[in-house]
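The chain below stands alone and is given as structure tokens, in the form predicted alone.
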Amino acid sequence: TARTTVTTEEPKSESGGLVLIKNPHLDTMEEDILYHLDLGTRTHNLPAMFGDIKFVCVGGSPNRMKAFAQFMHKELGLEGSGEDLADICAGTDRYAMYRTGPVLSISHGMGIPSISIMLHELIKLLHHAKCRDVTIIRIGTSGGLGIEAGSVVITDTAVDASFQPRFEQVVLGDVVVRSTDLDRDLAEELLACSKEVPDFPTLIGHTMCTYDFYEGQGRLDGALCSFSSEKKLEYLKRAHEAGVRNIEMESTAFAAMCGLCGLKAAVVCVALLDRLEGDQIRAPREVLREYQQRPQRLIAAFIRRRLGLHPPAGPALPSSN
């Protein structure tokens, strides 16, 4: 039987804002190849490329993260249209990465395994680049729980499918359990920023993270289903009573890894539907596109406020691709 290890490590307070790594073996390596990002410490000058990055925004879709980078290019008032932003990870088809000013925009794919691989290499990149005082935010989509479709949820705590604030991973046969608390002050700051984009509801709540989109989230419409509609509804109501307001597939791993490495982190996801009312996403494509822009608009307002910038003149929306 696997032994359970509870990890309670805290980031070192003397880090001076640097991104930490929790791996002594890296100090003995002459070169660190960030394989899935097509970057490396010998082949690239990471401090020159990334040393002044202050905000990292991650999301599932490569197209969406490119659109967000182009949107931020306009929001920051940078020269040019931003339409020609280059994919820094163009040498691989695993992830896409774009830079605009002090903002890095990266795709992470779908699910815990995909975001975990990206985060290992991203965190090492930020460490090697000697970045300081980095804020990292996951922006994405989710299923809502007892909230209106189109609502934006700012996560206070990521919980697992048993509604516990933990991320479990098997390491060398042992189950390692890590905390999934996120930065509360950052969540409150994001909620305050939502007043600048008041045309959609924004709230703070727990986010439930699952390993699966179908059975793992209590859906009745997958290729497999081992429970009744009554059992499904009872489970989702228990989740709601436990404080869960949305469901997605990355937040526990994201919160655990960022917390251990000293990164101030937040998760901001829009709800595409209320799971208490159904399983399938039925809203028209144009409605879903506008929903998906909502977290991006909130994060843009947050970054502008942090940088002391005024909103650009005229209506600005992320690209719809």
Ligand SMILES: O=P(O)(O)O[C@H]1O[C@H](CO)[C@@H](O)[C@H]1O
Second form
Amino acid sequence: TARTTVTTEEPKSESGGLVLIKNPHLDTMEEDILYHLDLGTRTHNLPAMFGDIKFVCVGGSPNRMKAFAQFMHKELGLEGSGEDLADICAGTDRYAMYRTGPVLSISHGMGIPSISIMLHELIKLLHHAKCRDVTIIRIGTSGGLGIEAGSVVITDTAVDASFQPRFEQVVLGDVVVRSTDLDRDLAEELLACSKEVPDFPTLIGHTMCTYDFYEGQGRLDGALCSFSSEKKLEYLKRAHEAGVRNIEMESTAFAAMCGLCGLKAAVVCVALLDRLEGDQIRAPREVLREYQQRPQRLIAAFIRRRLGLHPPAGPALPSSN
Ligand SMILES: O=P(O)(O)O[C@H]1O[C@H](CO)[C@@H](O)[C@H]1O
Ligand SMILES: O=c1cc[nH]c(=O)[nH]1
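Could you give the coordinates for the form predicted together with the ligand, as opposed to the form predicted alone above?
And the full complex, kicking off with our chain again.
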């Protein structure tokens, strides 16, 4: 049986804003191929391509992350429409990556294994590129808990399906437990920015991260279901009492990996429904599309504010996703 190892790894404080790689073996490698991003240290000049990146935004869907890059292009007042931004990872169809100004926008697929592979390679990319003072934000969708559909949740703590602030991963047969702390100041700064986009509710709360969308999130509508509707509601209410306000599938791995590597990280997800009211996502596509744009608009306001680009831009919306 697997043994449990609680790690005490802490991000080093003397990073000087650089990204920390917690792997001594990397120093001995002559070349690092970032296979799933179709980039590498020999084939690409990573410092020239990415050295000035300050904001990295990640989210599940390639189309959403393209639309976000195009939206940011306009919000930053950069030349051209932004419609022709190229996918930097076009040589692979695993992930899509776009850059505009100091903003990098990357998709991560669904679930912890998918985001984890992307983050290993992205964090190494930021390290090889010698990026400094990078803020990384996941902009996603989620199921709400006791909140109105369309609300945006800024995560203070990412918790697992037992409501604990931990991320467990099996490494060489042992369970390694890592903490899922996120940057409190960044969460508060984002909440302050939400006043600039007042047409939807924004709140801070715990986010529960699961390994599955159906049974793993207490849904009754999957291909398998091993519990009653009473048990489901009892579990979701316990989650709500523990402070959980939304449920998604990447935040614990994202918080643990970014935290250990010294990246200031935040998770901002819109709720597509209130899970205390149902399981199926019934809102029309147009409504869901507008919901998905809400975290993008909040993060645009945040980036503009950080860059001193005041006042907020007009009513432009992200193009489609
Ligand atoms: O909208 P994204 O970023 O994909 O996030 C959420 O949506 C997916 C499930 O529909 C999961 O990946 C979950 O975390
Ligand atoms: O209910 C939901 C909605 C979006 N994403 C999730 O993981 N769960």
